[in-house]
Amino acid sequence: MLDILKVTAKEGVKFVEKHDFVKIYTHYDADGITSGAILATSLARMGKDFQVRFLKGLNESVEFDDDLIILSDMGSGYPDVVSNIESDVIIVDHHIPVGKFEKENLVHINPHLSGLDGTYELSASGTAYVFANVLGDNRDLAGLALVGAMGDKQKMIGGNAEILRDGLSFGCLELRRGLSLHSIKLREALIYSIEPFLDFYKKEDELDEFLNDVGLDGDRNVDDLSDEELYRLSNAIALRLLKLNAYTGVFKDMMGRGIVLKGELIRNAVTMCDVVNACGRISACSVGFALCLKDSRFLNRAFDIWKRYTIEILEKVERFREDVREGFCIRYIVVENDTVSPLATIISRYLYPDKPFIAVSVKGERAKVSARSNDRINVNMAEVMQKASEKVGGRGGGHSVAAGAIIPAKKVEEFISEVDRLCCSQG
């Protein structure tokens, strides 16, 4: 399945071989940070010098003046920006390509261009893994590729399944029975769980009742639970998610097999994903990146960041969940100068999964939009974000179930109205 993508990736090798220095621009989330780490590690093993810079997107003002540029987890939706870069460019992305690139010295490595599904079956880190293994034998990076896929809520199918098999046969991964919970005390794992979101934060009485009903000691480590105890816990969590009205797809994500990262500083793949993502979200990308490069000096700091970030997100859910508004075919929320992407994910997956959800954060003259859907809602959010944002003088795109946009702040209401109209016309 990945062989078609490798054909394009081999074109990128020619660019790498003719340059001594490579500048990597990558996204700031878990998929972007792991992608950057995979590319950086593979280049270092070739003896290439490199520099990594983390961006929130190509809408930022950047001067591209190096001989070889790699755009990681970005670029496919910005043909105008990329076409104006004079340098040799390699795009390593999984977002839906938009428009036409007017550029000859470009290699565009994207699963969508090779007949693969970049929304569920191969992330940017997976695409970077394919490229890395054309540059050399880098199968030991399979774990990082899957961490990035988990960060983008992908499934272990298609290209991701191939990478998982690579990691298992190489010996850097193993599978274990279990739940999608952190390897910490059970009480803390349930309180601080965001994926799945269990809504136990500041609800100690509910948590005590839950643990009592399932017959488990909250001070035990999750990894120490027996198969029978995990079975009881799984059933109890499933019932709680049903009561929350959670999107049914989360059950497959949560239960079954856990991935153990035998070669990484954090062995639990769920924990590794959440810690790296937290580092990126609070602009400590270099800490998450160092973790992916196995620099143990940053481990304690990374865990501190994860806990602070998790509490911040749980506080926001508690604060904003009552402010959700309803349109004809969407639900939405508008906040002032706040991070909305993780908020949109939790609310759309666990509280209101029946309609597309739009979260807008207004800051100064611009507003940032995060849009979420799921595979049971027949709406392509990437297309909706692109069309609605262009109508109000902004820019948007992404995936069918997770997309975003940047729009003028004064156009928020008009934008929301247009999104609602487009979702109604698709649904």
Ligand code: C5P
Contents of the next structure:
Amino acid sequence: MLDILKVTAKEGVKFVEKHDFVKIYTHYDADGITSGAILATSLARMGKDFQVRFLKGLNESVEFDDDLIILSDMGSGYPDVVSNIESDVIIVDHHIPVGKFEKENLVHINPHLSGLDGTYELSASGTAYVFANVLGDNRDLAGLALVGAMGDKQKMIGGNAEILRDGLSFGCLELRRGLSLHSIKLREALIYSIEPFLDFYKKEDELDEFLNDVGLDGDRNVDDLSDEELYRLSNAIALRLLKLNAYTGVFKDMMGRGIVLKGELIRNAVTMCDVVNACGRISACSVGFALCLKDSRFLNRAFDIWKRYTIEILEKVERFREDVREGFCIRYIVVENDTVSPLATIISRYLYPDKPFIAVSVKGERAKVSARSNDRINVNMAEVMQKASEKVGGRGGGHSVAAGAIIPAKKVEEFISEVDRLCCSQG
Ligand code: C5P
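Please show me the structure of the same protein in the form predicted together with the ligand, now that we have looked at it in the form predicted on its own.
Next comes the full complex, and the chain you just saw is listed first.
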């Protein structure tokens, strides 16, 4: 299946061979950081010099003046920006392509353009992995490719399943039975779990009762639980998620098997994903990147960042969950000067999965929007964000289930009404 993408990826090889230096611009989340690491590692193995810069998006003002530029986990939705770059450009992305690219010296590698699903079945890191493996034998990077996919809440099907098979046969990955929890003490794993979000933070009594009911000692490491104990734990977690009102898609993500990254510094793929994501979210992308390059000096710092970041999110859920408002066809929240992306993911997946969810954060004259839906709702949020933001003089896009926008702060109300109207007309 991925062979079809290799056809375009091979065109990128010619660009790489032509230049000694490559500038990589990649997205700041787990998918972007792992993509950047896959590209950087494969270029280093070819003896190429490179530099990596992490961006929140292509709406940041950047001077693109290097000979070869790789845009990773971004670019497909910004034909105007890309067409204005004079350098040779390779886009390695999985966002839905929009518009027309007026540029000859461009190689655009994107699963959507090769008839593959880039929303659930192949992320930017998976696309980077395909590209890396036409540049050389880089099958040992399969684990990073899947960590990026997990960061974007993708499924282990289609292209991702093919990468998983690659990694298993190459020997850098292993599957084990289990739950998608961190390899730490059970009590902490339940409190600090964000995916799945279990709502035990600051609810010690509920947690004690839960552990008591399931007959497990919270001081034991999750990895030491027997199959029978894991089975009991999964049932209890599933019940808790049902009571929370979670989106039923999370059950499949959580149960069954875990991926072991045999060659990475953090072997539990769920933990690796969360730690890299946390580094990106608190603007310490280079720490996450160093982990992906297997630099163990950064491990303790990365775990500290993860814990701090996780507590911050759990605090935020506590603070804002009562402020969720309801439109006709959406739910939404408006906050002042705060990061809303992870909040939007948790609220939409675990607390209110029945309608599209919009989180708006107003910062000065601009407002940042995070929008979420899921495959049960059937509303394309990328399209909604693009149309609604353009109507109010902003800009937006992304994926059908996770999209975003930047809009003028004084247009927030008008924007929310337009989003609501568009969601009603799509749903
Ligand atoms: O920031 P957040 O995680 O909510 O973004 C979700 C998705 O929306 C990302 O894939 C991002 O690329 C996209 N997005 C966008 N334009 C923006 C903000 C986000 O395309 N202005």
